[in-house]
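Consider the single chain below, provided in structure tokens and representing the form predicted alone.
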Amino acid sequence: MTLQKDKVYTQSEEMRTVITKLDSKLTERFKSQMSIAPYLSRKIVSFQGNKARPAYSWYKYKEAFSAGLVEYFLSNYEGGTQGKVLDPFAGIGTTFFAASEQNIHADGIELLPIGQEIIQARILLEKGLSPNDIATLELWINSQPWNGFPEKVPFSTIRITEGAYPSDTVEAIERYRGAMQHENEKIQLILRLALLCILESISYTRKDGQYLRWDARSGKIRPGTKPFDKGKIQTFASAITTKLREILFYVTSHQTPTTLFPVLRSKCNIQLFPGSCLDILPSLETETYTAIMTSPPYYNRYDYTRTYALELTMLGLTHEEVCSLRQEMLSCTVENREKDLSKIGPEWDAVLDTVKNQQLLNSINAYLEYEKSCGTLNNNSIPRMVRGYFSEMACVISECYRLLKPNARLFMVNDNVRYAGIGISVDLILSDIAKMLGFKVEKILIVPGKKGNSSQQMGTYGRIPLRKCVYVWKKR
């Protein structure tokens, strides 16, 4: 038994050594393009940079990058402020609205209904509100017409959201939903936006990595776990009126007092394509965009359908619909099944061949399959996730190349990851694939400061830092 363990350990060590050498070789190849960018920070490449910005901060979308990041890259690279911008992973529309503030037309693709809803609400709000609409919202803030409203409209729950709110909060939400049905479509959209923005603050949950963390007051304490206290849980009335007041202040402060016509973004078009970018990108016209600014899901096993389960169910999604949505996502979780990419884009066969030719990735895949066969992986679906992620990203990169005008750039924010003791240089592998697909890799800008690996892997392999980067690729 000991001999068998020693053999497995030796084989794993040898495979890790090969990966390290190939990683070093690829690092050397891109050495001249790689540099630490002092003007970048964890704050500007994440949602933290939006916290002080009206409208961007209404909804806590932790996967977003900041509007400041979009503004920086579009302003500092030739052609960025001209033509039209695309974001294939639009999130809640940071690229849209930041580009619009610079009078740049923007298109985007978003799969998650929560992102779609927030984008559509913001587009509507940027067009301004009538005096009657403003008066209606002021009535909702000051008089709270849902209190005692006779009609209640229940909302969906699935197993992972059951019991998420105190009972009096549930009743308040249902009466709020009942009362809002009697308003016009524009007011309903605004009222629904405010509701979605406060769900976490009025619930027993907190978004924590790849799942919802439950406060001990919910009664959901797993045996052997330390009770979690998220702090103050806001009342529904306080949270919703504060959010509505915040939204109303933003809208009225961006309208002229006489015409009530929006000052900002009136000249720009914003178009949202709801759905998966794998389905939508092939349908867009070749050489349409002068820049692409995006951040795909990191393949860190974070399942957005769980993280944003409260919002998805409040929008009416059933368990089956949430599960279906999970499979449409880019393969970044262990639950994603393999996609038949040749059926989505028959012309992608050549693209997938470039993935097969990436040496470092091949060695990583072989290592992960070996660890799986030895029973040492904490989840046997990790190899499938890694293969799926890079294959799907190669197809996305290929489509982005086709959609960009000559000499236009793609800016991408992404994270490196670690599985089974090996660091996976997502930045280098994707840049190499992009180069094989025709891009010139201009820069791989490294965010100062590095995050460590997970606490589980730290115990086995020690604290080994990982890079977070912004890639700058130019269409030749």
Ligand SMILES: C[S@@+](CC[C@H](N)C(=O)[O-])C[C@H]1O[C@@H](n2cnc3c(N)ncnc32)[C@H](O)[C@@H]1O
Contents of the next structure:
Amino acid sequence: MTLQKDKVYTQSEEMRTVITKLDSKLTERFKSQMSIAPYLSRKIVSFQGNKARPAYSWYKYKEAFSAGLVEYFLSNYEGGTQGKVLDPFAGIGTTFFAASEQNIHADGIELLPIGQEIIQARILLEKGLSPNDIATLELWINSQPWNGFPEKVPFSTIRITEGAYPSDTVEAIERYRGAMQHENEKIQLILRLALLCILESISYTRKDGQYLRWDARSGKIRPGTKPFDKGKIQTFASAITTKLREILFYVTSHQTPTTLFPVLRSKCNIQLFPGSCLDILPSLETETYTAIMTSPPYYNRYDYTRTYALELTMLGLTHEEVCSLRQEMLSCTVENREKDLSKIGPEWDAVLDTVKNQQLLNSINAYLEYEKSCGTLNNNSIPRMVRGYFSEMACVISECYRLLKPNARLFMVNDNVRYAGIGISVDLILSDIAKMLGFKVEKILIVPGKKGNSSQQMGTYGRIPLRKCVYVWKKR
Ligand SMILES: C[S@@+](CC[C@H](N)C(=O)[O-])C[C@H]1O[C@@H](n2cnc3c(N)ncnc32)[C@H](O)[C@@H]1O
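We have the form predicted alone; now please give the form predicted in complex with the named molecule.
Shown next: the complete complex, the earlier chain at its head.
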């Protein structure tokens, strides 16, 4: 401890002071690019903005941004509406479908099978349905052929999904899956889409940030916690017929009603690359894209493989497969082990050296390691997660730079975070890394209204506002 004026500073406080100074310095450097963007509401940068949009709202993917956001950026920046757009973290494909509605080709990468499945089903539906397909779906809605169907196809469970549905719902799902097998592949994909879209509403669970929250009716009550009541749990028949009706209505109202053959709604190509963007980006051709519109996982410790466990197991994933997906995800949870980035992309060594030159990040890393050594972190893997997140993001950014055509832009939605009493300016650190990798940081657009902290953090350190931003970087 050192004495300074009348105040006693601990090493932690000194390190935090250094971080605050470096943060202010970086803020000063990007001051002219930073502005509050009144047209960017919390609604438009999140799934909320899709609620009234058919097709985009079928599957509630809380991590999605809105189609309106994609439309805004692609149409308000020069070059956005020509050529081909890329989204390396495609989610349920908002970028794809919003781009294609504006007649822009789009490619995307998504790791989670739930996102891949939703995208594939929507691509198929964009191509329309034949009168036969429509008649089959109407029959499923009106006659509910799974009722009493002799064959049952059970679905897998893992520890965190066991007992997620009432027993009559399990029975109905298994018979639905049994009956579904006798349909053609296209109808199966649509029936599976509807099933995935309703799982949460017919279960005892609710997606809640980092994990699944369980209704007390499930009998799973964590000792010491207040029993949770999620409200009405829908019956299988009512939820599935409503969803199938919604899908069918959308498709029939978007294609010419009298055609014998399906009508292509858009002439645009949408291509999904399933897998990790860390593996796939290096295989894509240099200077292909006229824009990149994306939102990486925020490193808020939310584990998608837990919150989407019902859907992943319904798609047949085993415990081992879910665990291995967790490791492939961009490091944003404390469970992520370090990835061997030099092995994935040997040319990334130079990129990783660049990250080492980011002063603010270095001081944050040093502080977190120090706090770990003092035993004050609520999880000792936080320093590894923070290092992993920025290293992996730097590799993604360098690939994006290579893939963009000259003068093309990258738009990225992301949140700042807070760990161990320090706000981490993800926007400034990533923008600085992007600058070192060749981008011109044109704008850091701040979404009005500040997001608070976790209740745990607030109790310890008080409320400090966190920025949510859209970064606009241009390839020089
Ligand atoms: C914030 S969400 C993007 C949502 C998307 N903008 C949408 O509107 O649906 C981030 C996505 O990145 C995906 N993801 C995480 N790690 C990935 C990786 N290594 N490669 C590709 N996708 C990944 C997650 O599964 C998640 O769907």
